[in-house]
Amino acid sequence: MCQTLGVSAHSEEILMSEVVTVADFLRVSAASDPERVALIDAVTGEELTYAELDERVTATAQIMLDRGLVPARIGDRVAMLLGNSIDFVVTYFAVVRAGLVAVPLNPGYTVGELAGILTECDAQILLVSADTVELGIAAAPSGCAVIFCDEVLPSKESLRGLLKESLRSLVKRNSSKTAMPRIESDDLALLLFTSGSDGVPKGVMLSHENLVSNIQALASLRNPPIVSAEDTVLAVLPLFHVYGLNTVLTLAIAAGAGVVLLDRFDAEQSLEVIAREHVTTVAGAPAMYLMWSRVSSVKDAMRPTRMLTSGGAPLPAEVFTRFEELTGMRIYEGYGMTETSPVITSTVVDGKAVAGSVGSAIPGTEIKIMADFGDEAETGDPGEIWVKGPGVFSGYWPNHSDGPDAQGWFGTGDIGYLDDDRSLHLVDRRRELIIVNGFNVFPREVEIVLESIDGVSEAAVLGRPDPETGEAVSALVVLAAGSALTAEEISVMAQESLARFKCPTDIRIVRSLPRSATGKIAKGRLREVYDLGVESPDVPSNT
């Protein structure tokens, strides 16, 4: 009967074992099937079994503790500027096992963005790879040691002088048997920085309980199971993002599945990897499914695959339908956010992949829809989505600010409604949030950068639909008196301070910005100009 339901003995062990941290999931999986291949680098072909991975994680954790890093309720912070790689997986689980706080960083960030985050969280160590070493050295503040993960140090002598140690080499030489610290479930495990609505990055504080509870809730879903020990999972979503980190990597490790690591998404290359490695479980973002649907070999490449899931942004109904027409497979969609570890709802809960629905609340999580006047909305009526459950964070770094209320409820700011089956449907974005390929962009952060450019008086930023990325960043810019800046020049200067996905892809120079009666910029009129292509005599376009 277990086989029919897709439930293995290992799946039961995930739910029944005494698991405090996500690193404990790795320990359980390594004990259950030590020779099972845990990780495969899709490019280099390097592999690690569960036994090898668990051993390397412990050795790396011991190195960190021997170095003097301090585990605590809020332990020392270890930042990771790494792509999807075996080194990322090893160091992430090692940081958690050592009772420290992992701070994964986006390698696409600029020096300024990284320096601000590293300073804000007071990172003691920054781990880098060959691809990120120069960026890391430029961004690391005083007191933050930069450590190279790979065995072979960069050839540049200037870097060799700065990077006197390689993490892998230290692990190989290490003979320490330092005992791992006792970790409590409410200790801080993960610190993820997202763009704040005021332009200042905000650190989401996630405890071990937050992360573990989300994994156990997803592992309990069995009709169909998202991941089982027999699966091979594609990890091409970035691991510095909570979706790729917890919902893809950690869930797969907890299930004892094989994980194929691919650092960058390319539609044709990723389909070749899926076919070659017999990938059975694929987690993606809407833009990925759109790009795959344009490749003629998608049906043949997806033959080994039994489970498709999507998250990070709403999945357009036309993409859902087109993909089913091409492959015969439906995409299960979910909804979540960094602050909720991340999954809140999924169509896997009811086993019904339906276009336009993001499903029901996962086990242990509650949702409610609140109307503007403070009462719960009627079924079918839209309102703000509120969530409560063990995956909800405690607040923002460093003092747990703006977390759940006294009853444990957290307002997402997103607008949705519940149908008669209690399935959630999304209606609108979180306030003015722009989601580019699943990554959050707050307009104010971009506006601050644009307004800091000499010759720019003020700027207004908003999102617009984009068939490739879901949304794209657009900007209206008012020049200072006498300025002759062009949109192209502003774009180049913005790229010096903003990650690529945050940079406006459409910049318009305008004489003035429309304002409300209170003097605030009227974003509604801006959206009308962009979305409907209406040209206002007060807001002329020169691009």
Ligand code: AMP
The other form holds:
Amino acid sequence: MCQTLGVSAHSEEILMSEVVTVADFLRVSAASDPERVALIDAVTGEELTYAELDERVTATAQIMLDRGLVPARIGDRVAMLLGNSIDFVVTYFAVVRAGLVAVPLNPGYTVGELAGILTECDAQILLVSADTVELGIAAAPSGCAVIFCDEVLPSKESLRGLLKESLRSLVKRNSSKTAMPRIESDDLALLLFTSGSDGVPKGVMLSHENLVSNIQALASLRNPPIVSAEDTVLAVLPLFHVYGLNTVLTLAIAAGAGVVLLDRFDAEQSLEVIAREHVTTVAGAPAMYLMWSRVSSVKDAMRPTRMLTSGGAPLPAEVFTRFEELTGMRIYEGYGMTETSPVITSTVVDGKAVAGSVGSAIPGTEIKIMADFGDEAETGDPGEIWVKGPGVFSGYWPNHSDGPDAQGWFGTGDIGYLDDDRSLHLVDRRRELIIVNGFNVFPREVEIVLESIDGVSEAAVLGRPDPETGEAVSALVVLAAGSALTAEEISVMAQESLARFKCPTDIRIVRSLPRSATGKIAKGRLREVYDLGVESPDVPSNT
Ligand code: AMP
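Moving from the form predicted on its own, what structure would you give for the form predicted together with adenosine monophosphate (AMP)?
Entire complex below, previous chain first.
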């Protein structure tokens, strides 16, 4: 399906063009202003213009197709274990241009977590960099070829034997004439694994249309524009997450803006980059704004900046206010989820950044609030947020399971209410999700790991408010009879199986967990037990 974009000099050109795939945005921007700098690696200083990026993307796509990877409605999967780098951007757009499916992975995951996902999605290729090559080789199942992206091969002999050539050197010598396949808007473009409530990661299936429609809706907002061709955008949010990938990177490429890539967030370093590169548009998460607000140079560093956005987790009113006092700028807040490509609402829609509201539904997307008994809630009354629109996914990998209902509505699991202006206010999350620095952790996944430790009988995991990360993971653990494990020992063992953000930062050993009348762990009472602490485990016994 052809869709059109909003206004402004550059967007006009996209408005007139057909955009079917995510990679079409890059083609249009490269045709519009080929010499414009598209990417700047903030650490190495490497730069690529739009023309160079577009060319490198096509060459990389040709190499993938010449290797035998098959484009299709659900094309072959290409997993990416890469930080925020030029190689990430080139390979992502190459995968989608070649009609294949990108599976970006969190380099913070453990070997076991990565191996599980790679097997589940049957990835044919795993792309790695110097930073992730050892992790990738350890995690890749047989049948999944590990391909090294950086120009300079690793110095270790053992690795050199496995990785004979880098993707970059193949691209330099590429003379392929392979034509790009025809891609339909509902072909699968992206598979993103998020934590599942049963402890097993679930693959969110996003089509080109899902991703393209979300970009077009955001690009049509003009009051103020989130990003335009004149802007320089900071891309420090991880590109393996839908927020960094679609809402920061692809939106900026669609607008023909410059993108400054930074792989790790450090408050002072990122402010230096913002000042040096004259960053005008900053997309962040609440924890980043909190940390920036503690650095005295924030006002000076952000002098060139005109647009601040936040999403992924609640932005505390104190941080919003403090930031405005410090910089004179208000932070626009958005709400969304991986399953919705991701943006559902934004305060940019009404052009009013106010603390406590996540704004109105973006154009083309509808929301409704459902009360407990299947009726829509009255204005001001909280209920579960349901969403319908072109950004909503088709379901989870591989069979499109648990997607939207027959009318296209999808229940988010979040609780909120609409005010008189149809602006959304988030109240709570119905499901037990814990959000650490914007990353989702389902308690069950952590509980399974804790319960697999020798000497642990059972475990219950809960989220606790944390001033730095929004929420932190805490655990209550019951030891097996005769076990003398300490909380520290359990913590060390958990780190072997869980990415750092999922590891409990506080483990309390208790005699028993609270149970409901039917014997289930009474999740609602965990907080109470947790607050009693290690020394007072006087809770109903499960025996
Ligand atoms: P993810 O799929 O990782 O993007 O996580 C989506 C979840 O993050 C949503 O279901 C919400 O619970 C939460 N979330 C996203 N944006 C916000 C926000 N602005 N404020 C509060 N929670 C948010």
